[in-house]
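Given next, in structure tokens, is a single chain: the form predicted on its own.
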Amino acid sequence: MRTIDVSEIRDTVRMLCIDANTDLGEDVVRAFGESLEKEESPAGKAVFEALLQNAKIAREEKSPMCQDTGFTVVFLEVGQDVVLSGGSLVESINEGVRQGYRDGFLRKSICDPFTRANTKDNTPAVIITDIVEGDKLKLTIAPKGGGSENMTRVTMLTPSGGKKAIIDFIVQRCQEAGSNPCPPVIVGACIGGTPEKAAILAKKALLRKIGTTNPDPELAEMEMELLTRINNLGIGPQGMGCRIFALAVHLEKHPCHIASLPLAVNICCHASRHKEVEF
């Protein structure tokens, strides 16, 4: 059995708020600068040109890439032989929560569903929580804009439809949503489960590096595909009607019922922030 005081969830929270929001991953800024090379149109190669000087900056002054910093969505990992003590865990993330927003300057854009008064610490978050083997324990923080958390979709198909119905229904979600979740973008999808377990492993199939391949040889082969059809739909950064709008489609599946066939599509705008700490 191994002990973490939750004191230090806390602090790493407050830290991985701040970072996530100003320093944007390596995988991402680097295929920034690949599509530079591949996009061929000035219009296209000019937003390239934007995203790459704009993660400079925001790395380097410490101030948040883009203006809307997030929903905070933290991702848990907590082996079974890790004991937390010294207060509650969910308190301890959310006052990490506070303390990141107040000291990184970062804005608050959480708020009641009805009156839609803002709870001005961009608290709660949401938490997702995995229990596995072990005595460490991993945190992720994804701030998530509401951009392109509106274009997201759950949806159940039939099973007869297969891997056809699934690949239509991923472009043609992605077409509908256009320029509204600020491409480039990196799609993330899971097939099967229940709905609300689809919902959550499309979100988190965001996380995986942009340029890694699906281990799963049938999903890295429809992972291709798609990213193929979604970049010839001719929407382009930015929505500039350029070549490449998707920098990475990402895709999970789980095990599902006889009768159903679940599929959500989760789409993350360029800045596609996360940073994770183990305990």
Contents of the next structure:
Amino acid sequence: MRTIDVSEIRDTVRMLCIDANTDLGEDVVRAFGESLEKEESPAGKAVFEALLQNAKIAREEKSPMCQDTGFTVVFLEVGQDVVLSGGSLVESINEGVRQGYRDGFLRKSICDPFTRANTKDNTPAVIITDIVEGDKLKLTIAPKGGGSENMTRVTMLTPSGGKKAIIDFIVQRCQEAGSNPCPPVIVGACIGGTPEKAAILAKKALLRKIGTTNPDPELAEMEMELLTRINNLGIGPQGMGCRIFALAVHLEKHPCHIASLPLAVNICCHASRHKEVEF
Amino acid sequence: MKKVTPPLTDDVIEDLKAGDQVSFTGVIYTARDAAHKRLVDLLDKGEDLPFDINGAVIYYVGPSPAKPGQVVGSAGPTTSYRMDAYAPRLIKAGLKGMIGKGKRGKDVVDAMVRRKAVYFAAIGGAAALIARSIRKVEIIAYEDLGPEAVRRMEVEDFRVVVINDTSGADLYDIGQEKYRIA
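Moving from the form predicted on its own to the form predicted together with the partner chain:
The complete assembly is shown below, putting the previous chain first.
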């Protein structure tokens, strides 16, 4: 057994909320640089130049790279030999979010779905927990903006549709999303599971570093094919027409029911924010 | 680069074409979904809006909070289609320009053609960079909406691109058609 005090989790959540929103991952920055070289039109190149400049300003000033500092999604992997002491885990996470969004001058974007009244502190966080073996705890903070999140779709395909139906749906989703999700984007998708499992794994797929492929060769090949087809749509960064709409496609799969072929697609804007700490 | 200063006249508007790079200097107003709903409610009741809408430009933005010493926090555009339900009404009332990102619905494009208005896009997500072109910010209505309050913004060399002009042309359609590989 290993004991972790929830106050440590609170303080880490606070720090990660600020870091994630101000310090864009090196893999994303590198992808911007490579895309600047590859992009064909001056307008497309100008977008990547602006995004590189924006990431630099955000990091240096510790300002949010995007004004939409997102819904705070927290992925927790809790070892089954961990004991959490000192109070409520959920409350400590929400208090970390509250402090991080206050102290980091991050926008509070969470509201009641009917009255639209803002909760004023960006809580509650959405907490997705996996219980795993061992005595470690991994905490990932992944704030997600509304513009790209609104492009998410979950569908239940017919198994007879197979790979073609899966690929066609993802390409079509990108076509329909167009300029809305702030391209260049990362396309996350999960094939299989149940609808809710697929939705979670599609979002989790966005946490993978750009430049890595799924270790399953079949999925890796599908990722390549999808990236080509999606970028052939000609949407380009910001949607004004050019080569690079997607920086990467990340696929996951999960066993599903014999009657079903669930598919979830979650598109992430270029402000692909996630930071993690292992206790 | 075409330099413009609101309020915009029909002459200025008609000179702007889809794909044009435009630099704004002067006063623009901010509003998102919740503020749009209230603005349209005021028009329905025949009451005055919190700012003069004739020739005005609305920027679809909800900035992050300013740090001490900052004029404004990060301030990039939000997705525009959420304002489509309200935009034709505001265009009819005199609105001439909208700045956001993402495609507009047919009703909005039709209203822009009929009443001579233009839709511009700023770079979505380049919010820390865009904030550098904002010189002064003042909340003028709906403070209770927090980030969604209506703000008067003084900008200098705020760079945008014309997406929809008064002929009904759409840069997203034109650009994507040009680069699509069948």
